[in-house]
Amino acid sequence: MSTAPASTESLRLGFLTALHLENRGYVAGLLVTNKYGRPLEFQCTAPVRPNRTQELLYGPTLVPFLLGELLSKTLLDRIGIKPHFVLTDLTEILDSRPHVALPVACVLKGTTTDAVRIGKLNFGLHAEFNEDSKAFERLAKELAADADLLEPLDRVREALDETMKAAA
């Protein structure tokens, strides 16, 4: 799949984040929007709660596995309207990149020299996929310089909260 959309009208962004729910595990949500932030599709996972044996065996790799490999990949495979780019606020979700054919970037707190600037924020990439920087540089040129790319992630978290409350 090409990461360059045919036109800016067809540009689709994926906003992917997750929540840790006390006594219920982790749940992830993916919102696909057009370039103006209007929703095109939303999907979320059911909560996944690792058992004690998994916690012991996976150790510090458990959360990156759950968020990056298991939940994120599931959402990106399942979503009907595929995004051209995936943006997240959780570094563990960057671990989805080796398992999906889409460029994934994580908002960085602070500044760094190897960041890609998109809108008002700096984003980091998966260490093994630095070539994604070219795709994100093209994205930055297509979006407004003052684009707030955190706000859609807030919407995903709020939608996950609502969904989990309704399911409880």
Given for the second form:
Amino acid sequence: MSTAPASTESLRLGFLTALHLENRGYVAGLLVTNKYGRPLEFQCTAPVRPNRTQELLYGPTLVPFLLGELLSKTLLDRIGIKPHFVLTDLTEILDSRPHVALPVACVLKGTTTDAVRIGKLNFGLHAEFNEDSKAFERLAKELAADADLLEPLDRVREALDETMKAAA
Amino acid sequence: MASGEWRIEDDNKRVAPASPVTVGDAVASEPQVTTHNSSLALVAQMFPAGHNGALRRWPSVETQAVSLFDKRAGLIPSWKPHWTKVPTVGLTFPLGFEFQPKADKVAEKDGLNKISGPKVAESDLAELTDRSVHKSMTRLKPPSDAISLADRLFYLLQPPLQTMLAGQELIMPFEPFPYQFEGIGWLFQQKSALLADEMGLGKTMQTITAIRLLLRAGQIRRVLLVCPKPLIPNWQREFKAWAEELPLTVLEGDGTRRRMLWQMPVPVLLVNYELLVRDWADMLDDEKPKFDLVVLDEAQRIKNRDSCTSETARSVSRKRSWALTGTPIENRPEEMHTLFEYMTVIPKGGTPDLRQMQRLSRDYVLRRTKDLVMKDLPPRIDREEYLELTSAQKSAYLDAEQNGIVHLNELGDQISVQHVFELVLRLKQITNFDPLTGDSVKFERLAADMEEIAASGGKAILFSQWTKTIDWLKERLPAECGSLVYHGGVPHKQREPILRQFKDDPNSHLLLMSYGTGAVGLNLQFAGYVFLYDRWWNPAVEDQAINRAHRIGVKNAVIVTKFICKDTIEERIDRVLHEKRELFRAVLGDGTNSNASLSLTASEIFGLFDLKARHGKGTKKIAPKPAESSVDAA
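Can I get the form predicted together with the partner chain as well, since the one above is the form predicted alone?
Next comes the full complex, this chain leading.
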């Protein structure tokens, strides 16, 4: 389980998302912010492109493995300022939950019975880690009711675009 | 037995069916083999082949039985999942200046509205996750000179300004207007900036908020803010309103105290131009502090490149250079050269031409005008009050004009702009009031208007070029006007109380101000009437004066009355100024409106009079040699 923040002042959120680049594979980025969205640290991966054998043998499990396990775990291991929570907009990244010691939630369109409301949006959790809902309910109380938690993910995507342009 | 079935012959051989098998028949794929048991305990032997005659020791060969599933058998698949280590790149953000108020202190602040968004209904959630419906946010963009990836990512990863400011850590008295968000975002990313918004649009507030955000983001640590002395209280008030948690230090006191304050690592140091020049001259080079950001308010103060003020301001060591002014050009476009040099966007002594200045303006100047951005602001109603001089005034005026022209004609080729200016000033003074009789058509009109304004409880500001005129008006206006005087002759200590009285005393209906002291930086948006008793040399300063009243916070329309005496120099000056607005709009771009700064060139000034010199038996038109500088009246 994640370590709860020592105080609400030091609460840190991780925003994790990925892009698929034509002919270059997948690249993921993680932005850690304070509770007001001010950036603390950003990490992104180099593009990872599976070869043909991997595509064939992983089949439909390839993308969840790449995003959920390989890239997400790499970023969460490498980041210096560890977040207390991870938020994403890609359901594949929820698959990182069994491999990391942090609560992970994915934004949902609409709502379900299991959804957790954080800010303006509803989030879903990994099916095997429903106990994360308590942690996210605590987080929801710390954030403004109108907090837009999709916006930092837009920033991550823009930063990934910029990084890939610089590397091209 | 069906034709498709296998059959067993007598020797246990299985024979394929005669007819073809169907596709996908697993049985059909069984190979045709004869089975018999065979031992896998193989023995290896070495046989002499003749080529091994040189061997001294016979090699030993052994065999070992292994399981078919052993790796050494080489029969299991050799592929297994393998992913190379994924490289990453990272960026850590500098620690910002931490001065958030504690939660309980925040709760004590009554009357402050935190900026918060609306509550979202469940039915709207699906829409909200669609990014195209997101409310328009002001995102910071990397400046054009941010080349390194780290620099660019720094800006891209900042939250939108609205989010930054809506957080509990940054309380604002009220939500900025959209154009102000844009201005704050623009300043945040500019190393060099000239914020030239029209007066009254909130340059102060945008600057303070941008400073606040830069401190928070760790981009700056020390700021020097330079302003005219009368505006120090204004900046103190604005900082208290817009950045209450930010410690602001005013440079004042005796020399010893000021020397200490210069060296203290305070986040924001506020100093007036005069003290900056004086103290900088006294400091040794290694004593001079360095700043991350220097902001010059009313930056037209440094327009004269060779002045001490200008040289001192340019010599302060800084990483970012911002300038604020509603009148970047007062007389000539060339005045912007000094501003561009201060902003370090042109080399020392550089003199960009008009096209280059347009380019520089596009990159480093941000100017918005009220009519473009404040569509909700109550209107400013300008009316030009054309007045006929009284007989005494007319007589004095004609007399002065004739004698003046004669004198100018007599000067012949020695005539200069200065001579003509002196005549113009004299004639303008007569339009204010006749020096002999005290007659004044403007005064009569003013008194009549003030009677109505005072009766309705309204408040008015009057501007004049001359303190003498102001004092003259003060003596003659009826007591019911409750006139107060605010000009250069009023001691500094008395000025704030006068402004407070004008605002709070219901019996004070008129504030008489000079353009010099009253035009800059004061907030008088409770005055609904503005009188321009006489005209300034360029409308920018007039507009700056009018914008003391017509600015953000004004609740009702502001009526501006400009007195113009018919058939006098005032009419002619006004006409020429109207014709000259286009040049400044061309330099500063479309953000300017009809309130552009202007001046009169020497030829235009001479054109106000039909000047001729005797030439033989006739006359010839005379004009001055090219003038080197314009003259600031009053």
